[in-house]
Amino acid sequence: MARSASLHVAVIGAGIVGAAAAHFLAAAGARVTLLDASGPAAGATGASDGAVSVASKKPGPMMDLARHARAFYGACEADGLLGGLFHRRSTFLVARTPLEADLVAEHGADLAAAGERVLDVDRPTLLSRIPGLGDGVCFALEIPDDGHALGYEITQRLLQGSGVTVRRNASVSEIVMRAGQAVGVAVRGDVLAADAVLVAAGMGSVGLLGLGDILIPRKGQMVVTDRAAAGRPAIDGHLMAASYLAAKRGIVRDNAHIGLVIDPLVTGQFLIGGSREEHRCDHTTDAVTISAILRDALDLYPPLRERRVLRTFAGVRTASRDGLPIIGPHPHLGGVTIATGFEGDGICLGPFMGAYAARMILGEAPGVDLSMLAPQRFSRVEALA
């Protein structure tokens, strides 16, 4: 403790991971200065889903971090600091066509292999749960122990009493060094003085680390209605067409591919979504992409046609070139420790890696072996010089 007491950290990046790491930083007695170009959950975080889930991962590596981090969101929550902002709710992975079929069966094999509970739903008992289900639907897997929180209340109550000072509108525009160690970051002209520095701002990485070939722009495209029920979900749980999953296990690479959620917010709206559209960084809708999406929700779910739309929004998630998150010291750079690309992932993800890289900043065991997503797997490695 008297080590963390007498240290200052800058956080870069104000979204539900640099938030999580502030908090536990804070907590562990360190100071911290939260800074962000905009402001908290002004990114990726206030522009996703909800979905804690597991069932949407892809088998191997991020399978089983989401797995972590979704016990991670229960023991925040039995202990009070996130306490009635994660909901346990059940993901349904749904098929309209015999192709499909075979991959959601795949999926749940790859999912049951790694320790989650699959359910064989039929259509009975589908449609006792969701009414009004589209036709097509032939086939269904309940995972029943996801769950779902909103990114931006994580993020405001993680901020919460903890003592991080937060500076908005405060653009870092370089990480100051001397003799490789990192001693500060400069902020409109001024130099921050700190003994650590965590960088978690997204695609705001690119320009401060030079991770320009490693880290990728993702566009998405959602749409928000109106309420079918009164303050609790219109139905029994999130609904992910076998697309979405197509795109995470990288079936599907088109540009402009459209990986369909339904996700019930426990306002009673609908949370529908989206594209996953590369290399694209404005936060704009279009009525091309956003027609499609919707048609595709009228066909898996036609009540949706009673609702009426109320906006539409975009995000853009921060990639990286091989799929995972990246997190751990700076190859070369001392005192700066790096926590991105975590995609459409960060909600699910980001209480967990913040901790984890708190950590990491306080010298403590991490406690689960992430080395496989630490910077240093990239082979240009002078990349991040």
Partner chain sequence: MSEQAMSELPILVVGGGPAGVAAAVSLAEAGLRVLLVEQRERLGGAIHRQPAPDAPQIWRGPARHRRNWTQLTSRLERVAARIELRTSSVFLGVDGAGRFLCEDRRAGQVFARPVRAAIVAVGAVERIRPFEGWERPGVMSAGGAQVLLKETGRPPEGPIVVAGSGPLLLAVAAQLARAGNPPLAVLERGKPWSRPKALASLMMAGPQLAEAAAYATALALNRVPYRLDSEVLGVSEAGQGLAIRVRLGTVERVLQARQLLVHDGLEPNRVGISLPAPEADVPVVLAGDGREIVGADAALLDGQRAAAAVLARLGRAVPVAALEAALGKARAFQRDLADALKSPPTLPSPETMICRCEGRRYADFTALPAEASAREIRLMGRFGLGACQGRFCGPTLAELRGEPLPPASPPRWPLRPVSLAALASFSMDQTET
Second form
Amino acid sequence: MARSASLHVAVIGAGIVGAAAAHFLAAAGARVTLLDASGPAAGATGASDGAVSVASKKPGPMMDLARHARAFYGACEADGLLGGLFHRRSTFLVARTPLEADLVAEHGADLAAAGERVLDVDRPTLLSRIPGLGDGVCFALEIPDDGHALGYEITQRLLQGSGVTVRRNASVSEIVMRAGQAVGVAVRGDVLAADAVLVAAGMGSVGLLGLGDILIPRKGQMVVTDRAAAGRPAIDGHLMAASYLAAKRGIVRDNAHIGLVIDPLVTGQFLIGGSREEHRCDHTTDAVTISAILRDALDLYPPLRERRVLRTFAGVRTASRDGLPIIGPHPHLGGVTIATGFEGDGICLGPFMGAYAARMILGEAPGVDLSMLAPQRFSRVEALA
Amino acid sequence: MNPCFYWIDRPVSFRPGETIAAALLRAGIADLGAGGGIVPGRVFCGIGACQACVVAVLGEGAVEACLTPARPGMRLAPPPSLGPHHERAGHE
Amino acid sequence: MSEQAMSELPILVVGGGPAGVAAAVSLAEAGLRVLLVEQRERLGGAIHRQPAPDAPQIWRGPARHRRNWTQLTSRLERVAARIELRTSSVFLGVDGAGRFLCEDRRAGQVFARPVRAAIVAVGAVERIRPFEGWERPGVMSAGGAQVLLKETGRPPEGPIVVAGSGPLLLAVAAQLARAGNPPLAVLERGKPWSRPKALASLMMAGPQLAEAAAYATALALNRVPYRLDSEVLGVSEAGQGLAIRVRLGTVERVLQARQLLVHDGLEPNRVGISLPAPEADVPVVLAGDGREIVGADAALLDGQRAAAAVLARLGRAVPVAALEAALGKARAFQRDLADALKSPPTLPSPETMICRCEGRRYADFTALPAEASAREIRLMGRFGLGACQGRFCGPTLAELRGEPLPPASPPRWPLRPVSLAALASFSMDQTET
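Let's compare: the form predicted alone is above, so bring in the form predicted together with its partner chain.
Up next: the whole complex, starting with the chain shown before.
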């Protein structure tokens, strides 16, 4: 407390990760200024599905991390911080070809090995849970402990009454260094003094830290439909096609590939995604990609034919070169911590990673070992020197 | 004898060339039901902009009543309608 | 694409009202090919909405409107060979790859056509100043009631109250009266006597004044009271109808009626329509009330002006000075009219519905942080995010905030909700390439 009470932290980026870090820093007594070039949830946080899903994660550290992060959502929901905003729901991993069935089975085995509950579902059970599911579905697994949260709602809740000073339209041009130590950030010619700086600005981190060869934008196009149900999810689980797993596991890397998910929102609408277009950081959508997503979605879940599309939009995920998030102290810039590169997993990992970054900045024991995510890994030569 | 369509189960007659909205209003059906919306539907702007008169055509999808010509035999209901599959869905 | 192939592409004209048809005819008369897209089965727009085949004949307003439309449609027939008409088709906007997208409702398919230029003439949306209960069944926009009356030839049944602001209130009330169901009252919010200067210049307008006089006569003959400085305060259900709480000057009353028709002026229907830089490969030009509220007479001229702008881009300059002068007059008339009827914004009660699509009330808006960005107003407030895409709550919020909500960037498509199945079956139309 003694340390945090005198500490002023500038957090750059008011997405879910930055907002969570700011919240937990402020809760520990630090003075926090959260700066964003636009405003809260203006980037990928506000343009994403809300899957808090272990089922979708690549085996290895990401799967384990997602289990921690999802449990953290559960704890924050229980203690009231995120009360009413996190909803338990199943993820259904579905295959439409024998090859896809093998992939889903393999992924299920990886999930089980990581300690996740994985249930076999036969077709009659599946149809009773998701009436109208396409005839092509030949194999499915249910991951019953997944959940859902909307990134922008989480961001808003984390900031509400947190004591964090939020500065909108505050584009940070530079981190001000003195004797190898961060002493503030420059915003439109003014310097805001700070004892520590957290950069959680997604692709915006590139300009500040020169991570141009490490961070890669990956655009995703999505669709929101009209309501299929009034004020509740229209189907009893999140549909995740094998094509999505193939993309997440790195089996397919193709800008035209559709990793299909059909996400029933609590409003009764569907969010359907999406493309994975590497090195695209514009937010436009195009009819060729959107219609390909919808054709695939109709094949998996034909009742969508009675829906209307209300909006199409694109989010830009910030991916790292090696596919893992980057979180930890900057190897050269004292007092600067980085938290970015969450790609499409920011909503799932955000609150947990924000809390982790906050503990790191406060000099507290992090609780879990995430050293493999440290930025250090991209500058091994310097680290060894 | 004029042709008719069905609003939920009620037959509504219309004149050829008329929109669904015109026929519903003439039959005294102003409240188009809350359906999936939050507020009951109703014919409002008449030009397809406000989306308040959207009705579900069973087996097809949702359309603006004020833009869509009535057709004999069409079965209409407040949106959303997920079709026959969802009639038996076991949601609370 | 080769220059020759490019020169064979049509000019897309969206909207079959007076501005769109005038633009299409002008372009076709200049020898160009036109693709004219209209959301209804027939041309006419809101002003010239055609009656259903068996509908009884009704009084359809001043004769000059009918004359203008008859002249225009006969010109259209003479150049019909150069105009491809796609009815029952809704313009969805321009996608990120520059495709002009339309939904053919009859075929259940979304199509894109390469075009040389586009003229968007999608008319106006009525402005509604919300009050408690405006979202109820039984409350309709005055313009909406007017197009239905034109379509069916029959006025709504039961007692009607017409309220809000603007000349349309008069026109609708007069048409209802002539069709056999005069409204109980017409309540105009404005107080033109407090704006004598604007009133005086309005008196100089020729045809519009005659039109207003014709409407006033119809109302007088039917003893319909036209009350200035009067407005609706709230509406609740009462038996089979509505209890309408109104303010008449300084007095509050409750009127019982079956229908309440509301209207507070017009707003160009521009949601989601962005204009590329003037030097863009495929220029996009707005026309008619969708560009600026100029009224039906001037919409014809504005369609010609838009066609001239496209022709100029293609290197065929056409003189437009006379058009611009006439448009200037129409603009001055609209400005005087708006000025004469101008009234200060009314603060809605906390319970007043602002966004009908998402059921968001004024209290939900005031709960947002004062410095909330447009994005936060959309995502967290859920304003401007519903099926009408902010066409109704947008102007209300703009008035309450004192500045418009910035449009989504980049511009979003679809401009209107589109059938998912139709969009899934999207195909590039190959006939033109």
